[in-house]
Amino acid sequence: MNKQNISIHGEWSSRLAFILAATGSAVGLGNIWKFPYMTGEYGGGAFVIVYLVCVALMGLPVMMAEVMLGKRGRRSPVNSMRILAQEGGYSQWWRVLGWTGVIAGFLILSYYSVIAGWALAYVPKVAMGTFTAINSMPQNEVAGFVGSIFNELVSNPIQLLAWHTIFMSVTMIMVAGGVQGGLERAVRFMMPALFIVLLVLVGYAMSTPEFMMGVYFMFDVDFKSFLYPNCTEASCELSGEGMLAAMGQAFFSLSLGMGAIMVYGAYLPKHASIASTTSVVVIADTSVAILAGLIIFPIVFSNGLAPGQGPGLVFNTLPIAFGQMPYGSFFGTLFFVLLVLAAWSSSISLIEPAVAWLVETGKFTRISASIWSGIAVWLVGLLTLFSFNIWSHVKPLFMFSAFEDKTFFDLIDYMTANVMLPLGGLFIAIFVAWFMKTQIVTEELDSSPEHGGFLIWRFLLRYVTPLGVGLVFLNAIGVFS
């Protein structure tokens, strides 16, 4: 390994530290907040199956490739791609792949911080027993009461601004601490604790009257309604929207294509196994998403709620459980605290690529890079923050039929999760599988070119990922209609 491939930012202290950090990057609001409401919006079981297939056939291979690029380049995504392009004698245009990852992570964090602020706001609400009042209410009034508390929060821009500011401030402090002093220390206790609380809440969900209905909703597969959502007696129109959403969620949930996994790979110890570490991360991440669904949908159906409530689903369902269960205020407070911590573990990975690049320019210390990056994210986050209240009527691309109903938040969410992340994953797959020399790839993966696992991985990366992403995109833009 030559000098330019030695990290200037430090390394994880161990393979376990990387697993916790990468799992922390993947596990967060994407699993507990977004996965359930996306499953609800796209009909349940078929979405879950397509999501799992995308994780297995595209997510895991791309994550291995992205970690490998970071481990080989040992820099920010921008400079790792520059170094690797130079090493192989390829075009410097490959640096654009690094830039798109940094920009995607930046944009995602801008709205991620606002949503995490919702969770942060719920910590004192649950701790003070706000939702225990539902025990004395008629069942048909419970959902309306909980919904009114959530609507009051998101319609108040001053409150949202305060929570958004607090969340981003803590993010900057943790990132400024460096790899081991900040990033690693932050995730060492977060993820085990989150799994424990999730299992406790699954136990509660199993006691609800409609637990099996929730299970049925998540795993009963109806591909006809998934692929033909607008069927009428006269005609059925094929739609790739659900498949695009499932693929985008797979990439979003695993933090792929946004620079986070690549920059974390840059801090991976030299002799750590990429295949085994990424497999553990993918299994842990997917398990959290499934557990979140098994918690939320039984509560949804047991309280007569609709599963397709959109971004507010978690905040309209879990408080009902905490208000009714024994020691609900304690477990509810613990859950939202850990949800915020999980969100922070993701947010530090989202901003780290930009911070690492600024440090590498030589014009910023890590502290100043963290501050300026955080301020920029905070400012862009105002677009999302106001999308839920004073700018809720603003549809910036109203002149295009595909985007006429989308607010700033909807646009940022759609463009990052459904366009930038899958395309980033696509070009990562193309670069690693078609451009990088086999000798370099096998060296980083500690494998031989004839090994069965390597051949399967490269086949998925060469053919399945490009074909899958390409077909879904072509269908989404109407080529097959």
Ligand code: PFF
The other form holds:
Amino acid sequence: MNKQNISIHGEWSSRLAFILAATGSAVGLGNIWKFPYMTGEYGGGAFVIVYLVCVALMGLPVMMAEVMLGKRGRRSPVNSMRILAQEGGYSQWWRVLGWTGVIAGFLILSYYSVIAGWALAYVPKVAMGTFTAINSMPQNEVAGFVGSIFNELVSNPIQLLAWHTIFMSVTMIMVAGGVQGGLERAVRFMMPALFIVLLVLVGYAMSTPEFMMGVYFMFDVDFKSFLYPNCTEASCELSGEGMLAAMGQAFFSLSLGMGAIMVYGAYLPKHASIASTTSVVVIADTSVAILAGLIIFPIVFSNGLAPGQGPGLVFNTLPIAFGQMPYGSFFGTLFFVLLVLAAWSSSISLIEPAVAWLVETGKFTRISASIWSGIAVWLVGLLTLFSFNIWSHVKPLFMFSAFEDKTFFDLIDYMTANVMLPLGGLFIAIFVAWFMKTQIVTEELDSSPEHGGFLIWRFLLRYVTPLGVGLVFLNAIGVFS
Ligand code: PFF
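Right, and the form predicted in complex with 4-fluoro-L-phenylalanine of this protein, after the form predicted on its own?
After this comes the whole thing, all chains and molecules, with the earlier chain placed first.
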């Protein structure tokens, strides 16, 4: 294969541009909306530790592998995998990895857009000072008032539909604009701004009475109740759910296992170093998630809220802060605007593998590929949209006890984050560490085959990732109980 190949989709203008875009993909609703509520649902510290271990031992190595595959293949994940399999003389089945990635991206974006719509809806609410009303309320009515505003929003399908449509339309316009257009410019100022607002909010959280309780909740590790959540005097049953959720969250938060980072790697300039760029992305992503937790849990405990309340957590807690703190409406508006921007920079990476592939078929322009895939995602999004209101009682897999209480949204989230992404990561690890020739891999990584860092990386991909994913899966289906 010709290594001088340049991607037909364009290229990042620099190494920094790639870092910003990959960080833009990684940092999103997963860090600020999902990580805190999952941590809350699975009881705190132990979940956080398992998540961090998965990020370090599987996330970072798999991210390097994905970038490397993209950089070598220079095309959409479907075609990169085809070409790399051809180059090495391996089975064409490896292409399936590209396909499952396209499907996972579609499914994730379908609900991502609905949730991002909630954040969009909060921009005018906070800007108009809706939440400052809590200052004239008795403390015990505050949480109820903030909660009722959230419930009103999610129980109104028409409103949700409007926000979902706006979010998807803008996503598709950005994707149609191509690699360097709006995307690079937006992320350049957005990421630092988001970080600063988060720091301001940590400052507020520190002023709440239960700041330390929030910190303990996040870092006080209690493996017993994590592994045996339903323990009674009479019986204790091992549950692998928490482990699976933490591992899934690591892949989800880092945008791994579905080709998003691979396709960004395809636009990487030839001489950029993969190890250092990916490390920056992983550190930035993890810091944002931890900061989000440090903001949210002190507010939860200071206001007598439940940490395990699910997807509404961020929307039921942060507005309390914005109602009470000085300049709260300003910081609140800024926060939700930045959250939406962070969601947009993730969304475009969710759909890019599909769009790049459609363009490569030669039958679509970038614009028509964006429009058609956008319409498809928008339609699937309706399943999630209605899961919070008119279809909240619909449990499609009610006949299986493990899924009997899951709505369409729960199922799509579960299948993508807990199954498809870890499996995708597993096969990427196997392909790179067991199949690809060392000479090709080291050439792309700009490393020597004897380099300690290279050997550790390959060890993690060869043994730790497959074993880790395998054991967590087996545990989740109850093999060890
Ligand atoms: N990493 C994004 C987040 O944490 O919000 C979500 C995501 C983007 C997942 C891209 C997967 C992906 F390929």
